[in-house]
Amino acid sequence: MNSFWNGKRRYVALLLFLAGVFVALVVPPVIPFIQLAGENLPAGYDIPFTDIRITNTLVAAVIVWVLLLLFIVYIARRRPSDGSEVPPGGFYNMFEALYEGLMGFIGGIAGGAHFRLIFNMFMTIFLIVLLSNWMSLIPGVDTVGFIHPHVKEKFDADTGEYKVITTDGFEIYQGFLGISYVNGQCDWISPADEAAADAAALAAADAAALAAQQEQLEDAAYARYQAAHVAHGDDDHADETSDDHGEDSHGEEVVEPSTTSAAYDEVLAARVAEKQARADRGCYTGVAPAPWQDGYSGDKDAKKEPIPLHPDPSSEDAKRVPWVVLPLVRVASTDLNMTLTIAIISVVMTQYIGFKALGIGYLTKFFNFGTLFKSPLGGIDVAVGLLELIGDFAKILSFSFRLLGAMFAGAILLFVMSFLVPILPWPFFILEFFVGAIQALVFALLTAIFMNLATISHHHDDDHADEH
C-alpha cells in the first residue's frame, strides 16, 4: 500500500483533490432537471439512417458496451498463452482472483451440467450492470451537456393556438470561450411571479401595519383601565371603569404614525433585501424595482411578444426563458429501458435453459395437471403452477424497478449532496460505488439462482419419494 503511493502517484492525487476544490468554488454547482424518463439530445443527434432521436441514458449503453469491449481486448492480450507463463501483476492479477472467486461462488450454487451457460450468463449481466452503475461517479456524468430552454407549448382553447409557457429552472451567463453555463445561484423568476411576491409584499406590509395600530389601540385601553382602577378602587367603580375602558376600546384613542409607519416599512424592507441580495449574485430577473420604489415601471415596458420556443443562448431572449442542463450522458441504469430490457433478457434466459434442460416437460413447472384427477391435492399442484408462472413475469418488474430505483434514488442523493456540500460529498460518492457494486451482484446472482432453479425438475422429489 504504502508503494503505491510513494513517487508521482501522491501528487496526482493531490492535484486532482485540489482541481476539484478549485471548480467547485468557481463554478456553481447546479441540480440537474429531475425526470424518470431518458431525456432526448437536440435536435440532430438521431440515430443514422432512421428518425429515432438519441437519448442521453443510450449515449451512455453504447459507452458502457465500448468500455466492455476493451475491457474483453485488454484481458485477452494480458492472459498467459499457457501455464507455464507467469501472469502479469496490477489490474490483471485483481480481476483474475475476482473471476476465480466469483466462479467458485456460482459453482457453488449453480454446478452441474449448465455451469458454464448460467456463469457466463451471470458474468455478462454483472459487468454491464457494474460499468452502468458506476458511471455515476465519472465528473461530468450527469452535469456536462446541452443547456435547454426549460418551456413547453399547451393548446390554448379560446384561440385554437398553440403558446408557450414558462416552467421552473435557472439564469444563464456566458463564460469562458463563450460557453454558455447555467447560474445555479439563480433560479429563473418570471415577471408575473415577481409582481405577484410584491403584491405579497404590499399584502403583509398593510397587515403588519394594522396589526401595530391594533396593538396601540389595545396598549392605550389597557392603560386607562389600570389607571381607573388605582385612582378610584376596584369595588365603588368597577361600573363606571368598565364603561369607561368598553369606551376606550372603540375609538378616541391617538395613535402613533411612527409605530404604523416602522412596522409597515419594516415587511417592505425585507422584500428589497430579498431583490437586492438576487441582484448581487449577479441574477437579472426578480430583481425589477418593487412598486413602492424609485424607477418602478409597471407594465409600461413589459414585453407583449410571445415567449421564444427555441431562443439564441446569448441573446436577450435567453433572459425570458428559465433554463436547465439536459445532459449528454446520463447514468443508463437509472432509465427503465435499460432495466427493463435487462430483466428480460434474464427471465427469458431462464425459460431458454428451462427447455434447454427438460425440454417440453418444462411446462409442466406451469401447468401441472397430471395429479388434478389422481390426489386429492391435485387442485394445489395446478394453483402453485399457475402461481409460477405469475412468478415469472413478476420477476421483470421486480428485477428492473429494484434496480431502477436504487440507482435512480443513488443519482439524485449525488445531486442534492453535490449542491448542498460542493467540497466535499466524498462520503456519498463512497456509498454509491458500494451501491452500485450490490445492486449488480444482487441483479447477476438473483438471475443465476433462477436460471439453476430451472433446470431441476419438479418430479425429482416425488419420485425420490415414492422410491422410499
Partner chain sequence: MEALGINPGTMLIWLIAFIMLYVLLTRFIYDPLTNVLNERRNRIAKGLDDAAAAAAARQNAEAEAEKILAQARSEAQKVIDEARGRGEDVASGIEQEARQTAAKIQYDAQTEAVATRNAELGNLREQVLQISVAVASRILGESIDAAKQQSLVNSFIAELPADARGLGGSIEVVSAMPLTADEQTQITGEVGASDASFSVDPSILGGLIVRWSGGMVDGSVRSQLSQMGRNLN
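Residue numbers count along the first chain shown, from 1. Since the model is a prediction, treat every value here as computed from it, not as a measurement. Heads up, when I say rigid core I mean the largest set of C-alphas that superpose within 1.5 Å between the two forms. First, how it differs from the form predicted in complex with the partner chain.
Once both forms are fitted on their rigid core, the CA atom of K154 lies 2 Å or more apart between the two forms. After superposition on the rigid core, the Cα atom of P313 is displaced by less than 2 Å between the two forms. Core-superposed comparison between the two forms: the Cα of A200 travels 2 Å or more.
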Contents of the next structure:
Amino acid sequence: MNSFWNGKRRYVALLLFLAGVFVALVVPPVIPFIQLAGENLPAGYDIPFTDIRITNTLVAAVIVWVLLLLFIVYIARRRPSDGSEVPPGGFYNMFEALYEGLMGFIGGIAGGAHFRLIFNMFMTIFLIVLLSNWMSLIPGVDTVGFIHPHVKEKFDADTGEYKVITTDGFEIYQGFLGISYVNGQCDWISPADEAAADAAALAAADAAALAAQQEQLEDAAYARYQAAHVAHGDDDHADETSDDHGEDSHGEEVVEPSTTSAAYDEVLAARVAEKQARADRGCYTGVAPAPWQDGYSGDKDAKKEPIPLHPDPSSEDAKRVPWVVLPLVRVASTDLNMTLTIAIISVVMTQYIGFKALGIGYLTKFFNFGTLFKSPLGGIDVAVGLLELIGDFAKILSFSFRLLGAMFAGAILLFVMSFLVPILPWPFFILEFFVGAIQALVFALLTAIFMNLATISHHHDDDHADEH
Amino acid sequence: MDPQATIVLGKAIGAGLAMIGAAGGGIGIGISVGGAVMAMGRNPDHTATIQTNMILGVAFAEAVAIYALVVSLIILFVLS
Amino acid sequence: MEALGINPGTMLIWLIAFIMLYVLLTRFIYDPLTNVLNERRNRIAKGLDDAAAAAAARQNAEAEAEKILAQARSEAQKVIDEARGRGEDVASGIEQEARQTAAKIQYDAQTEAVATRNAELGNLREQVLQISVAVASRILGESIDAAKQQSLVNSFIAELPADARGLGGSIEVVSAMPLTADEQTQITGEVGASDASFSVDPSILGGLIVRWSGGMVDGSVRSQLSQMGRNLN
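Next up, the form predicted in complex with the partner chain, please; the one we just looked at was the form predicted alone.
Next comes the full complex, and the chain you just saw is listed first.
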C-alpha cells in the first residue's frame, strides 16, 4: 500500500485540487448563515421526551465526547502495564511524547504538592478544547447540513398575532442526483419585492412611453414651427411660437401609437429578460409571470396567502421563502455554552484548590482586613482584595470569550475565504490548525497558572516558605 | 431614511469602531515577538523555551484583540 | 442571554460530561500513564547508573589487567634474561669442557702416540742400535751401546760450550736413542733450562743436539761424521 502510493500522492493532491476547482465552478460556495448562538436543528431533531431542540453545537459536543471516550479506550488498551515494557509505536507513542512533554512543562510551572490535580485539570481541558477546536478543520463541519427556510416568527403587538417575516437568504436549488443545495448565484427576492419590481417596470414603461410621446409631439411641433418660420420669415416670433407650442400640444394629442408602444415594450421586455436570466440560472424567485405576461395568476391571492414557516423544499411554497444552510455540525467551541461551562469549572477549581491548600485563610486573598488598622495603606489592601474578587469573576468572561472569539472568528474566516477564494482556502486551514492548538493550550495553561497561584499564600509568604 | 438601513449602518460603524481595539493586540504581539527574536539571537540555545513563552505571550496579547473581535461579532450577529 | 445562545440545560450537560471525562481520563489515562512514565524514567536512570558503574568497573579491571600484564611481561623478561645468562654459562662451560676434553684427548693421544713411538722406538732400539753400532763400528770401528751412549752424553756435557750453560729458557734436546730419565735430568740441569722437550731422531746416529731460542749445540755423531767427512775431503 505504501509503496504503491509513494510518488503518486502528488498526483492525488493535484486531482483533488482540480476537483476543487471544478466543484467551485459548478456549485459556487455560499456563506452559511452566521449566528452566534448555536442553531437549533429542524423539527424532529429534539431531545427525546422533551420539546428541547438540539443545537448543532451540541451535536459537535457529543462527537467530541465520543471521540474522547474512544481515545480513552484506545490509550488504555495500548498502554504498557509497567515501565519495563517497550511502548508501542504509532499514535499512542505520539500521545505519550506529548503527554510527557506537557507533564514536564506543567511541572516547571506548578510542580508543587498539588501537581497531580493541576496537571489533570490542565490535560482534561486541553484535550477537550483541542478536539473541539480541530473539528473545524474536518470537511463538512460547518458546511454540510440542512437547507433551512430562513424565516422568523415575530410577535406583532398591533395585531396581537405572530407574523412570519423573512430575512436575507439564498435560492434553493435541486441539483445533481436530486441533492438540493443552496445556490449562491442568485440572492433570494421575496415575492412582494418581485411584484414591486414588476410594478416598477410597468411604471417605468409608462414613463418611457410618455417620454417617447412627448418627444414625438415636440418633434411634430418643431416641424410645424419650421414650416411656419419658413413661411413668415420672422426670427422674433420664434420664442413665442415655441412657448405656444407646449400649450398647443396638449390640446392636439397627436400620438403615433407605433413609436410609444415600442418604448413601452422595450422596458417590459428588459424586465422579462431579467426574470428569464434568473430562471436560467436556476433561481426560483422572479420567474413567476409578470402581470402583463400570459399565465399571470394574479398577485392578489399570492399576497394574501401567509408565508409558510416550515415549507416543503420541493413544493411551490419553497419559492416564496429564502433558504440558508443550517450546518448539522458546528464546532462546539463556537458556542458560548461550552466555553462558559469550562471557564466556570476552571474558576471554581481554582477556588477549590485555594481552600484545599490554604484552608480558610484563602479568603484573606479577597477580604483582607488584617492590615486595615495596622498599616497606613491598609485600605489599599482591602481594595486590592475586592479587586481580586471581581477579577475572579472577570476570569470567567475572559476565559469564555477568548476561546469563543478566536474560534468563532476562525470559523467565519474559513467561510469567507472559502467563498472568496473557493479553490485556495487551505492556508487558512493551516492557520486555524495553529490557532486551535494555541487557544486550547492557552485555556488549559491559564487554568494551571491560576490554580498554582491560588495555592500560594499572598500575605504570608514567609510562613509559606517555612512550611516547605 | 429606511429604518432597516439605519440599523445596518449603525451595526457596521459600531463593529468597525470596536475593531480599533485590535490595534492594541497587534502592538503587543509586535513588541513580544520583537523581544523574543532579539533574545533568540542572543541565546540561540534557548530558542525552544523562548519560543514557547513567546507563543504564550502572543496568545495573551491576542486575547485583547479577540475581545474587540467578540464585541464586533456580537454587534454584527447578535444585536437585531 | 437568548441571543448569545446561553442555555442552562446545555451548560448542565456540558458540566456532567466534563466531570465524567475528567474522572475517566484520570482513572484510565493520567494515573496509570504517569506511573508508567515515572517507572520508566527511574528504570532508565538506574540503567544509566548501572552502565556508569559497569564502565568504571571495566576501566578498573582493564587497568588491573594492564598492571598484571606489565608485571608478567617484566617477569618473563627476567626469566628469559636469566635463562639466557644461564644458557650462555652452560654453553661456555660445555664449550670449555669440550675444549679441555679435546685438548686432553689430543694431549693423551699425543702422549700415547709419543709413548707408543717411544715404545716402538724402544723396541727398535736394539736393532737400531745394532745397525747404528754396526754402521758406526764400520765407520768408527767401535760399536755404540748404552755405555757408549752414556759416555757420549757425558762428553757432550763436558764439551758443552760456556754460552750454552745457564740458558734458563725452553730447550729442545734431540737424541738418537731415547734418553733415560737420569740422563734427561742431567742434561736439563747442566744446561740450566727450566723446560725441556725431548725427541728422538735416529738419523743423528748418536750424541745430542740441544736447541734453544738463541742457538744450538750440535754434539751429534752425524755432524761429527759430516765434519770428519768434510775434513777428509
